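What follows is one chain in structure tokens, specifically the form predicted alone.
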Amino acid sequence: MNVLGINGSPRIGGNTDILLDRVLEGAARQGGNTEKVILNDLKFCPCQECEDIIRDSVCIIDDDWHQVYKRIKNADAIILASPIFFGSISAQSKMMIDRFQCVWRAKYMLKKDIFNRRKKGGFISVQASARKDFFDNAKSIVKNFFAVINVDYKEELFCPGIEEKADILRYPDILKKAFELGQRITSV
């Protein structure tokens, strides 16, 4: 099984990273090949709304995004991580995922389903405050999102009132469900 970590955090090294890490770790553990992008590392632009998108719903812009694009539909499962910002997923994970407009388009407008095989899908996201709200808001994107490119959203982490950069090592038992979040998505 080839597991994709998505990294949508501009702090390396941080929490939403080191979770990451540790949830690609059970992957390997249980057998999965894993692959990590870092978001912030890729340069591409935000969705500009194209009116003339080729026929065959692939995004026209020439950039890095491209790269996620064919990671994406080349892995078995798919891990999304986010930090809280604002109430909501950070920029770089709403940018890419708003990229991903042309495979709607194809999907609902054009009847043509370019992610026809099913995927399991994961969200672990960090946040300074203890507010479930904001949780709410950018599990509901990242649902979306999953439902247009046929992820099936089957785990979740959400770790509240961590804040300080590296904090999440403070917290063995956090980085534990990590670890096991890794293991169930690769298994069968």
Ligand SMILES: Cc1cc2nc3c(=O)[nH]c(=O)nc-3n(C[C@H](O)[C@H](O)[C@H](O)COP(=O)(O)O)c2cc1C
Contents of the next structure:
Amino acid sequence: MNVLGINGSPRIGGNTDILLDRVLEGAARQGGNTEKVILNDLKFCPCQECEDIIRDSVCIIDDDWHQVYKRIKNADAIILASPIFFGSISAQSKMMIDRFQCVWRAKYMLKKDIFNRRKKGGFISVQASARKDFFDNAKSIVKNFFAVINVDYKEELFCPGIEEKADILRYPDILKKAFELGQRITSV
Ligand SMILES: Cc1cc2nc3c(=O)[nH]c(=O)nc-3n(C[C@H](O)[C@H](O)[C@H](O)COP(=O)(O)O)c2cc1C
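Show the other one: the form predicted in complex with this ligand, since we just had the form predicted alone.
Complete assembly follows, chain above in first position.
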């Protein structure tokens, strides 16, 4: 099983990055082929609402976003990991998601299901505060995204009260949960 981790945090070695690594370690232990994409390392622009995608059903902007698109297409399971920024997912994560508007149009307007093979999905997130509504906001965006690309929302891990870089290392119980999430999502 190909398990793709998508890191939407700009802070490498930060909480999201550490948690995602732990998920992928769990997936690898279960026999999965794992890969991690760091959105902040890629050069891609936000959706431009190009008219042409209505005809083509493929994003016509030529940038690094297509690397994510290809990897998602080849994956059997996807873990999206994002910190909470201003009450929702990070800008990097949202920009990546918005570019899938071409797939949304293909699916719902042209009736072409490009992502016709179902996949499993998980969402992990960290934030400094204890606010549940922020995780709910983020989750609703991710669930909407997963529905468009035919990913079944199977797993989630939300970690409140985590602020400084690598704070998450002080919580072995959460790291264990991340590892186990990776194992579960890789099991048939
Ligand atoms: C731009 C920005 C916005 C943030 N907004 C929120 C927020 O709305 N609510 C919250 O609880 N934490 C917020 N935080 C704190 C981060 O969610 C927190 O520090 C998290 O652990 C960062 O994860 P990372 O190390 O993976 O980047 C914000 C941090 C930044 C940099």
